[in-house]
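Only one chain is shown below, in structure tokens, and it's the form predicted alone.
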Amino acid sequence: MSGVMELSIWQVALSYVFVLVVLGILIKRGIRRERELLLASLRMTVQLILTGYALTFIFGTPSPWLTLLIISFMVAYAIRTVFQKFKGRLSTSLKKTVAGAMAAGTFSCIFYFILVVIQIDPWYQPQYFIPLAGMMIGNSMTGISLGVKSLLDGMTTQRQLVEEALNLGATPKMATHDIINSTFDAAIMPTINAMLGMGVISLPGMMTGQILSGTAPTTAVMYQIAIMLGILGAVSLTVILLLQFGYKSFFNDQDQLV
């Protein structure tokens, strides 16, 4: 198969034309976006030139020590995304167990792919590491986000079967039972659906950009198959980890709701 087909800067520029195009409608029908379109249109296009730039370096000069840094950056990164998003909402508590959930699933998830399922050699290959990564922490970030705002939701209108349960003599971990549950769902439903789809309705990312550089579409089938499921892996031992030690902290030493 031929190699991967460049693209000019002209080309690129064309594409810019679908951003008009929703300009144009949020214009037309008096919905206040521009600004954060344009935005993030902007952001985009910048962050993903010096990524590019970066990458060049970072492929062509491997080092475990420099590979280890940019994955903990990421992971970091996406706790503090976490952290802004629920701004003024989350405990001293509950932040340190999204960041502990953050590290702990996302990394031991990754090790797991990259040594076991990919057995990539030497492991700390930037070409490898860092792409998977980031498709694991991105999930793991988005399965966090929505599992901490449904657990502060059904701490918050179900309060009251929660006290309820406590003073029938029920400890924490039982009257917060069903919020659990229904939140661990509701975290890693977006991921499920996403599987259900695959293939029929979507070519995922990963396995178009294979495609696209001219890998057998068999082996970007392999590929897709193992990082999906990695992903799956990623985002259901996160949002556990932070379900299982997170409603501790909407609770005193009493067992008491705070």
Second form
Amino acid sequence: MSGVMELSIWQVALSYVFVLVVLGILIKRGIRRERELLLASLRMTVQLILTGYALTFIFGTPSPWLTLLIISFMVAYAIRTVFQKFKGRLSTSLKKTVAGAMAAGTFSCIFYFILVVIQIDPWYQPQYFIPLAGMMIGNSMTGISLGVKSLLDGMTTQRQLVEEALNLGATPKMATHDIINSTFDAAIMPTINAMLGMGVISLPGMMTGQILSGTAPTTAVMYQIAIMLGILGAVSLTVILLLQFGYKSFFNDQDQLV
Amino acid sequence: MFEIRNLKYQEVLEIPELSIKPGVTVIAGASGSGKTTLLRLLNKSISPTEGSITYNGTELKEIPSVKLRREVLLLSQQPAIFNGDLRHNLEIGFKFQNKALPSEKAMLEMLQQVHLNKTLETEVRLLSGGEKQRLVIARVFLLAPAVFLLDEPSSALDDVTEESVIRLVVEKARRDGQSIIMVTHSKAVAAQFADEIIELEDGKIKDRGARS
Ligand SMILES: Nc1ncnc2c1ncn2[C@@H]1O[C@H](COP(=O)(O)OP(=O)(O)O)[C@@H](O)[C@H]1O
Ligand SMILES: [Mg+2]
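Complement to the form predicted alone: the form predicted in complex with its partner chain:
So here's everything in the complex, that chain up top.
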């Protein structure tokens, strides 16, 4: 089978019509999001072009150190994104927990996935490692963002219930049990929903990409199933690590709410 | 029971010396005088900025908070009610404390004693303010701790119900050898039930004395 059909720069330019349409709607309706839309379009374009060049270089010079460096950078960037999203709302100890959960959760799942499930040889082959790790990190980041939001909201709106539980003799862990459960639920729901609709209401990006570039659909499907489960694992592990340790940041060493 | 020395909590409370003996103690004082703060210090919801509090001779600092709170139970001024039915609310403290759940009979008796004649399956959102207040009283009394800290436990009750609920609570505690430290605005309640009355003003002790 021949490779993928090339797309010319003019063809890509035509796709910006969609941005213009959205921009028109925003202006006409007076919804003040023009800046964000333009910024997002611009950043997406620039970031992807740079990534394209970077990947070309990386694929040309595969090395275990380079691969490790890149996924470390990706994880660090994801952590930073979460921090910025909750600027001013995260205590130092919660930040540490977010970073730790993100790093431990994604790294362990990525390595299990690459070494045990897919069994890439050599393991650091960048054209496998980077996109697969990227999907797991990206989804974990979304999961942990949802988790942090739901945890902060829960600890605010349900503070009275937590206090009441402490008064009735609960440990901090017991007092936050319900908040932790609903947070875990909120954080993994999008992944579960994605799985529910997969193949019917959505053809996932990786699978589509493989098919576009000439891979047999059955092979693409196998990869998709594996990565979807890998994502589920990474998201769940990251979020549960966040919650296992994160609730403690709302209490001091005297088990008092802070 | 409680000994307070050189206590300061932020700019809110300043008590050079206070001893609270077993029995029934009423804490009185205007709104904002520091009554709630004092109770919250006694169950370690908060810790003093300066000074010390001991409970039966041991510094509160040395007693694990969760252990203390199971023994010195605070019914806060605005107690939260957990979604669900009466049973859930009566049982939840036992679950938190890893204790065997109370029997159906014990729960119904307790409800009856606070004049809450509802089934255990009644949803709490259907209760009136006064009924909720009696539910939370029942909730802490079933748990039978050594000391009750009651922060205006009868503010939403009418005078008649207040009298009878507080009477019940005090008599039950006396019978079982439990102590009560209670914030109340009711002079009648204080005069009738308190062994000792402590009056706060602006975060300081204004007056204390035995029931007249
Ligand atoms: N954590 C706190 N920090 C600072 N001030 C507080 C805090 N908690 C309560 N206060 C203030 O302390 C005073 C006493 O409050 P409180 O103990 O609730 O009074 P009371 O129960 O007698 O009405 C009030 O002026 C209140 O605003
Ligand atoms: Mg008060």
